[in-house]
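Take a look at this one chain, the form predicted alone, written out in structure tokens.
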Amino acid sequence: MIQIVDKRQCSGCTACEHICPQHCIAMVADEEAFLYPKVDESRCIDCGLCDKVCPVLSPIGQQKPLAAYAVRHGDADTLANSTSGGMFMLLAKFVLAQQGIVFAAKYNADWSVSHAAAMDEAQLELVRGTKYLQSELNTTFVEIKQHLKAGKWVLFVGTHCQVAGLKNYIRRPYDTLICVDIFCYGVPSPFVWQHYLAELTQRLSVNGDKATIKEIKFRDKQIGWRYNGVKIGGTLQPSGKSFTLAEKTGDNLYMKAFLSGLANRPICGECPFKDHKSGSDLSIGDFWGIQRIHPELDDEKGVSAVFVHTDKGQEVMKQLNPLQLIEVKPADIYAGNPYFLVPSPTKPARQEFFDALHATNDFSKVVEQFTKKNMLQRVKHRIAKLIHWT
């Protein structure tokens, strides 16, 4: 029977919930709004299936990459609206062309994030783009298994832990299942996200007009791919006036909390799925540092980095038709993405940060307090940036 004694041992992947033949496991939110399994022990029959599918207790093991690539989509509009080089859209449209289904993260009406199925290009628009939040999987694993049994192609895109959970839940290979994990720094707390949105909405509401958010876009390329920003747009009611908030990623308060290691799920600081241990067919992310290897691609439009882990993944790559597909060394990708190999650090003051958020509605003040750098930290940060980009 699955029991979460240490929250650093649970990614919230939902595999245990859906494998249970008694349906006695429910995913319940804690005070940070992260979901953890809770067992109704009165109905449990001690079959042990929940432990067997848990990707933490039953790890998949490491897969050394068969190949690594730099990839760029050939359509200018697709590239402009993609987080990096458009690799997701290449894969998604390939699967849709097979009459398949794409599962990826989308925003809900309250700007929380959950996985959803896309079966056409209109639905695909809802699940594209980076969303810095842990998505709720709900019944995604069950739906995927049903589609696979019906002979459908399925593309699942998620974090390392979500892919590992799906692979353990499925428990057998399917030729029509493509699992893709995204380069992941960690998954921030939905509680922190909603706290940020509540303060932002209040701050934007002026002169009796209430702000309603209509669009949220992380990694907006208006100022360039490398120095991307956060764009939030909406309307003021009842006046009907529109507003747009555009900030550099490093200046956005929510992103400050995320990137500083304050807001992530407890397991992220010890993530056991790093270094090619998710069981994915492909891993995709940003090709940071491409200017050192292929300076001809250094034009701020974005480049995807891709690791291929399986023969199936390699076969899929052959079916795609990107503008650029350049084979590189894995080390070329690692150089700009060190947290693909190792977990991102958790800030020692993480618990104090959450305690402070629970005690006040002043999100800005709390984030600034806990992300303030002293002089030594600022110097180290500047040196690290120089090393990273030279």
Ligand SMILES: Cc1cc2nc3c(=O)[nH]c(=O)nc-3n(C[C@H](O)[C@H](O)[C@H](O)COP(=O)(O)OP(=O)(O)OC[C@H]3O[C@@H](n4cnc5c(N)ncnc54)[C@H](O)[C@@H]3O)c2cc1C
The other form holds:
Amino acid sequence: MIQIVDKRQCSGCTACEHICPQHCIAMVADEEAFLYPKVDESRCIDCGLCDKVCPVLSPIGQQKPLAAYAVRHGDADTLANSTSGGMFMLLAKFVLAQQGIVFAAKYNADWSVSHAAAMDEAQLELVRGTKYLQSELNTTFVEIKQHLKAGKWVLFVGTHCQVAGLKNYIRRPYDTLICVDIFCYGVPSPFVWQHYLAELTQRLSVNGDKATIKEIKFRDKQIGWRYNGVKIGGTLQPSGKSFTLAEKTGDNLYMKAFLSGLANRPICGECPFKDHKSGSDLSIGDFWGIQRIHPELDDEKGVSAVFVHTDKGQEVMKQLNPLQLIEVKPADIYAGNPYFLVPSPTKPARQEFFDALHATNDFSKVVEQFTKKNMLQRVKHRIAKLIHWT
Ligand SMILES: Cc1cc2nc3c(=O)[nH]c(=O)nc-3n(C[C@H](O)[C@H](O)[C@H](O)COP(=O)(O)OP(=O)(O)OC[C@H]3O[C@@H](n4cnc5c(N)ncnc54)[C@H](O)[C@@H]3O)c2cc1C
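Next, report the structure of the form predicted in complex with this ligand; the form predicted alone has already been given.
Then the entire complex follows, led off by the chain already shown.
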């Protein structure tokens, strides 16, 4: 029976919940709003299936990349509205053209994030774009299995751990399932996200107005792909005025907490799925450092990095029609994305950070306090940035 004694051993993938023949496992949120399985022991028959499908307890194993590419979508609008080089839209349109279903992450009404099915172009718009918090899977795995049994094409896009969980849950191979993992720095806490949004709306609600958020976009490319921004827009009622908050990603308080290693799920700091261990057909991310090997693509519009892990992945790549498809060496991708190979570090003060957030409504003060750099750290950070971007 699955028992989470150490939270660094669970990514919350839901495979155990859905495989249980007794339906006696529920995903329950902890004080950081991360979901963990909880077994109703009175109904458990000790069949052991939950342990068998857990991708942490039953790892998938390492895949050797068959090929690596730099990819860019040919449509200027699609590229501008994609986080990286638009690889997701190339794949999604291919699957929709087969009358298939795309499962990817979308915002809910309260700006939490969960996976949802997209069966047409309008639904596809909702699951595009990066959302930097852990996405809830709900019944996604069960729905995917039903569609596969009905002979449908399915594209699943998620983090390494979500793909590994799906692969273990599905168990047998399906020719029509394409699993794609996104390069992942880690998944931040939905509690931290809601805390940030609560403070933001409170700050914007002045002179009797109440702020309502209508749009959130991480990695907005208006100021460029590398030095991108966070854009949050909405309206103030009853005055009817609108507001837009546009900040550089590095200045946004929520992103500061995320990128400092304060807010991620405990397992992220020891992620066992790094270095091609998710079982995916393809891995997609940002091609950081493209300017070093293909300076002609260095125009701030965005480039995707792609690893191909399976023959099916290679077949799918042949069906896509990107503007640029350039074969590269895996090492060219690793150079700009070291956290594809190893977990991103967790800040030692992570627990104190969460304790402080639980004790106050002052998100800004807590984040500033925990992300303040001393002189030596500032110099090191600047040097690291210079090395990264040149
Ligand atoms: C939490 C997180 C951390 C990331 N860390 C890195 C990194 O360190 N390095 C790097 O190169 N790239 C990272 N990425 C991936 C990158 O931001 C882009 O999502 C990816 O390159 C795809 O961009 P695109 O242009 O192909 O498509 P887009 O149209 O931008 O599509 C993004 C895809 O990611 C899915 N997605 C969005 N949010 C989530 C989520 N919370 N959980 C699961 N799936 C989601 C969307 O549904 C969509 O399928 C991260 C993404 C997330 C969500």
